[in-house]
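First, one chain by itself: the form predicted alone, in structure tokens.
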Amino acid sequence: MSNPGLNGHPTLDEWIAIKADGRIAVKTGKVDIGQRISTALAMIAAEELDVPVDRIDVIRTVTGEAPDEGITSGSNSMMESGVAVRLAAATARRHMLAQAAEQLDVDIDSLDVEDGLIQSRNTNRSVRYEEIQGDKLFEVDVNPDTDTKSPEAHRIVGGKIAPLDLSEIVTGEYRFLHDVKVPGMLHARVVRPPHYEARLVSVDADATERLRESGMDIVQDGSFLAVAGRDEFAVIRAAERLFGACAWNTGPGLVEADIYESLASNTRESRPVESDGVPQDKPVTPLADPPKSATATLEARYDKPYHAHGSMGPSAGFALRTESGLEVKSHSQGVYFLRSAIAEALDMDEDTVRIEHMPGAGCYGHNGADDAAFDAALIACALPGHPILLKWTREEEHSWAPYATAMSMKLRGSLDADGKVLDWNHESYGDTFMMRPRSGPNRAGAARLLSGRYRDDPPPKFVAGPTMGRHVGIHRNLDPLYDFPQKRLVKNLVRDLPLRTSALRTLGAFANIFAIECFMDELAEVAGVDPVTFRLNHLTDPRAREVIEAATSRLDVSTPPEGRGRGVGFAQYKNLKAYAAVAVELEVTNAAEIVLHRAVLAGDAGEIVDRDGLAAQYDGGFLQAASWAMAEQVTWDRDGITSRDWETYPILGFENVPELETVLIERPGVPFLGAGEAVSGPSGAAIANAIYSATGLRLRRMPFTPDALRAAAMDA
């Protein structure tokens, strides 16, 4: 199977370098945002090269220096960069063994390697990696067919290891993007309009003059307005005063119609989804009557609100405009795409823009990182020669970063006399997830950068079309893994919705799996079959069956303790990546509050490299999904976003973290399966199914707040 990274970067020197001091540099286009990809890649390289992990340096991704591996997203890192680094390290080892055999005048098969020392069993002569290759180019291509180590020979891969940089993070020595300090640096803040549709009419001249006299620089380009200065707190206060000096044309404001009504009634572009999750550019076949042989037919609609990324730290960006170009530091997940978009927006040659990934406020998806980098770049271009560090506020992060679209899912299923699914229909409705900045026709990259739309000469508005790739956007995991004889699947890209949307962890999979797995429970009840058996009756994939059995054998969802409920959820992410099954035990109190007690997460992600890192991905995915399901929703009115802080946008608290047990299925030698987003959808569904088990209330709209539970009880 071809590898995307190696296809674009076939030479070994683009991936591996041996330094004269014996350290080994590993380059990657994937960035570490807390998912421990750097640790996993270091383990893979160390294993193939027979050196300790502490001799590996995983180099931060920099445009023009690191391989361009696109965006760190979609649980692709291990399947792409992990495979590329493994092949590169194995090629490097083989290349150095061949050189050592020639240098030592021995047969290559007589050579062993330990800690970078190549030694002949026949002569006892030896040579070190750095003596052969130190600070030299390999000048060979990565061999995609090279032999890699068998799982039986692994001493590092699959073991336990502290993540890279952990000691520096714990001691406070680690430096995030927000901590950058360089000589002559200015702090900057953007003065945002009241809401998306507002535009700047004027700024009081006396107020701006007073700010300039106090040492502040003011940057204005149309409705883009910012202030910069040497003292960060003074800049924050200046931005507040500058906002008060502005007159805004707020227009009609944001549309306040019920979002779920809008999803159903607004103009939309619909596509049938066939061929294992691939939309087809043809008309949608109308929904037919249920099969005549059906003994029962059930219909249900499930809803998910807009979700914010809720990054614990707001976004930031650093930029410096020099005579030769633009230097940017960003915690973007796609620095190459961001480079092309910024170059396009500023009418610069792409080669003159250099972007270095620097860890910042982590997220999984398209949060404010790219926009903050562009904000800093705009200000830096207006103030050349001055390093600019720009930080968003908490209010900006909650109000201006892209959201995951609200979604509605309409399902209908029919059963035969044996309780098997005869006919399955699923339509999903939502806005686009595909608004990451990337260049394209009509300045498409510039149009997707937030501040670009407020400049004096804004690019044409970018309108995303239906995404037609396999399991992408709205239709990710729309196609269930279950063996149904007849499926009708439709994605509906809904137009004219009120909020700015883009990628957030799992894209449409969270909502689609929530709907599928809740509907499976509803069908199981109609069929008179317990929910675990009902799922297994529709699954022939042995790995799918194994994770369901692993989770439910540890937490039997059919026998909850008195006063509690248990539920299960399952999926294979994108029907291609990691498998996950989740069993949850919870309680619903007399105050209609959900208390999570236990959760068992079973996962199959192929060969395990970084065991603790993989477990952390499952654990973290569950907790984030629980927060989405039970607490989170973006709110707004005509005057703008109203969920602007942690009180108005609550998230799951530490007091409601359940006892977590994560079971990882061992698959030595089996290809990596991306695991970062596998557990989210099953978790949301398992919680909803457990609520039904505990209360008899079927909640089909998130979040499952006390108010939602009380309303459901009143309607029951």
Contents of the next structure:
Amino acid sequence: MSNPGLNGHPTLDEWIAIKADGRIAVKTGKVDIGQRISTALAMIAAEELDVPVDRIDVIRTVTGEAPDEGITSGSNSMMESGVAVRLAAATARRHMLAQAAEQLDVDIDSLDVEDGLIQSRNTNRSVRYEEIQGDKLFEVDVNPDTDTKSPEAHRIVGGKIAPLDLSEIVTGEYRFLHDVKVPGMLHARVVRPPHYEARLVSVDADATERLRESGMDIVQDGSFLAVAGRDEFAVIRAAERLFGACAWNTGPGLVEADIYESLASNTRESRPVESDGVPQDKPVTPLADPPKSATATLEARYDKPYHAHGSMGPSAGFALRTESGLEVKSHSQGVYFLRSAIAEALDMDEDTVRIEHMPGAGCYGHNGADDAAFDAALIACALPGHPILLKWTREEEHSWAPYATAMSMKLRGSLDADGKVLDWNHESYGDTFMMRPRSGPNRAGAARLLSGRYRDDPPPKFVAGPTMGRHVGIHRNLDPLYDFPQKRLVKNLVRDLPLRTSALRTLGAFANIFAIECFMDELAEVAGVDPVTFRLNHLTDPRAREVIEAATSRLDVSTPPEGRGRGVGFAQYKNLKAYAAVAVELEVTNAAEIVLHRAVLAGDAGEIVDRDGLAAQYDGGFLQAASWAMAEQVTWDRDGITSRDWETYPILGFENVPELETVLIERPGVPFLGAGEAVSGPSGAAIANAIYSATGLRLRRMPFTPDALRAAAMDA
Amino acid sequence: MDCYTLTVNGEVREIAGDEATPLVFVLRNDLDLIGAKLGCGLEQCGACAVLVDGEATLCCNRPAGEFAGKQITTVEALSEDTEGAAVQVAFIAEGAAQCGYCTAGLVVAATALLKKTPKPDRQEIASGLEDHLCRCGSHARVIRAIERASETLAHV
Ligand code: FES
Ligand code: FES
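What's the form predicted together with the partner chain like, now that we've got the form predicted alone?
Starting with the chain above, the whole complex follows.
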């Protein structure tokens, strides 16, 4: 099987190193962003090598040192790095066993390994990994066809272990990028314009002089303005003063038109999406009349607002301009791409830029991490020799990081006389999810780094075309997994929308699955069939059926208790990755507030490696999606973003946490399926369906706030 | 430049700096106690929580000078504290963190809660954590960890 990491990095030494002290280094291009990929990779390596997990060090990704595995996203890490590390570890074991057999003069098949000690069953002679391989290069390629352990032999994989680093996290010793401290370091803050379209006209010279006298460095390049100094809080205050000393040309401001109007009426690029989830470069066939044999036809439009990543720690970046190059630390999900963009923007040779990944707060996609790294780099280049730690403020993170686009989904479905779907139409509308920085023609790297657009001589605006990959972007999970005889699927990339957008966990899948799974309930009702049976009537994939049955047998959605509602949602992420079914029980109070009571999450992610880490992706994903569905929306007016902090952009807190049960289907020996994004879409839909079950109100636009519920009740 | 003292984790510490600087910066930058995080600086998220005379307190927006003469305890010292240690162990057992940025603040809040309410019910746990946010969705695990810590403490 082809593996992207191994294709580019075929040699074993690029993945694994045995140290003289017996510790084992595992190198990966996938970064830990709280999803516990390092724990899973350590478990996989430890399993194949027969050592305890605590002997493995998963090395932080550094450009030029770690394999380039692209971006840590799309639930790809287990299928890519997980497989690569498994094959690398198995190759390493095999290689060391062969050497041991020679050294001990025994047959290789007589060798066992226990805790890194290779022992012959026949002779009792033994040798340790580090005695053979300590601090030496393997100088062989990873064998993609090597035998790996059979699932029955697994002692570590599939078990429950405490996540790496958690003991340091709970004692506060764990160092995030935000906690870096090096001698001579300057703290820095950027002074942003009031909004995207504003540009700096002038800065009051007296004010800057006073700040300089107080020891602050001020860096300006066009409309990019920043302050640096030794004392972090003094820098924060200086940045506030500097903002007050700026004159801005605010231009016409942001477009205030109703976003759902804009989604429907702005110019757009439309592409038909064929049944395996791939957009086609050909015209869209117009929507035809429903089939003659249809006994019922339903239409509905579903909407989802812009969502913020809302990382708990505002983005940060560290940079130091040395004589020979640039040292950067970043919590970016794609340090190699970021390096290409930064090198391009600063007109430096890529090899002179080194980016080390350091943990940040959970980002769930393209948040401000890359931009903050570039901000730090810009400041560092203006102040060579000074290590710079740049942090965004809460307001900056909320108002300048990219958002997930608002989306509209228009569905039309027809039923036949047997209550089965005869014809299915789904068109999705949204802005791009694909704005991660990466070098390219017309200075595309600089154009996709926030501050790149505010410097003197800015690059032309980068306009993303419709992505044509399978399930990449607006059309992720646009294609339902259900067996429908006729489908018409269209993605519409809408132009001239007001806010900055890029990748957020699931891309279009959250909105598409919300729409599909609500519409399935609407059709089921017309067909007179209960929602679970209706789904099963259209599903042949046995693994899909099994998760739905696992969730709904534990929480029967057709029999909600008095005063409560129950709903279900299902999807296989990208029709290719992990399966998830969600059953929810909730109540809508007289104050029109939703109280979540119970949720059962059933998942099938192929072979389970880190059991608890996998469960955490499901239960954490559910709670985040519940927050998206019930509480969140980015707001703005002419003068800029108005949802600028946790009061104006509320998220779900600890007051509304249901009893959560996560059921994982056992699939030993079956390929890993990425699970980080599987549960989000089904969760949003299950909540909407449960609200309908509780109240008879069909909410088709998120968020499901008390206001939205009251408005729906008035219309009903 | 001002000079003043703070009592942090049982030790009296001399601080040279502006007393108006919010405590979180003094802890993190002057005393290298990085457990308290800067999440918002607006008293909206709970990442910066420390114990002040046993009460969970957000310290990102209150001048450090206000805390003179009080007992400040940061998450780093909680392994020495009966409730704190039980909470830390329980967080590990329940895998109650993902990225961990909010976690130190939650450990502090949970410790304060269990000191006051050794056997909290769900309602009391929720109100004990009302100043706190988590973006990764670790909530259910955090709640279970607090229940677990409460049970362990009942048996010591
Ligand atoms: S940092 Fe203090 S409450 Fe957010
Ligand atoms: S664990 Fe990431 S914010 Fe709570």
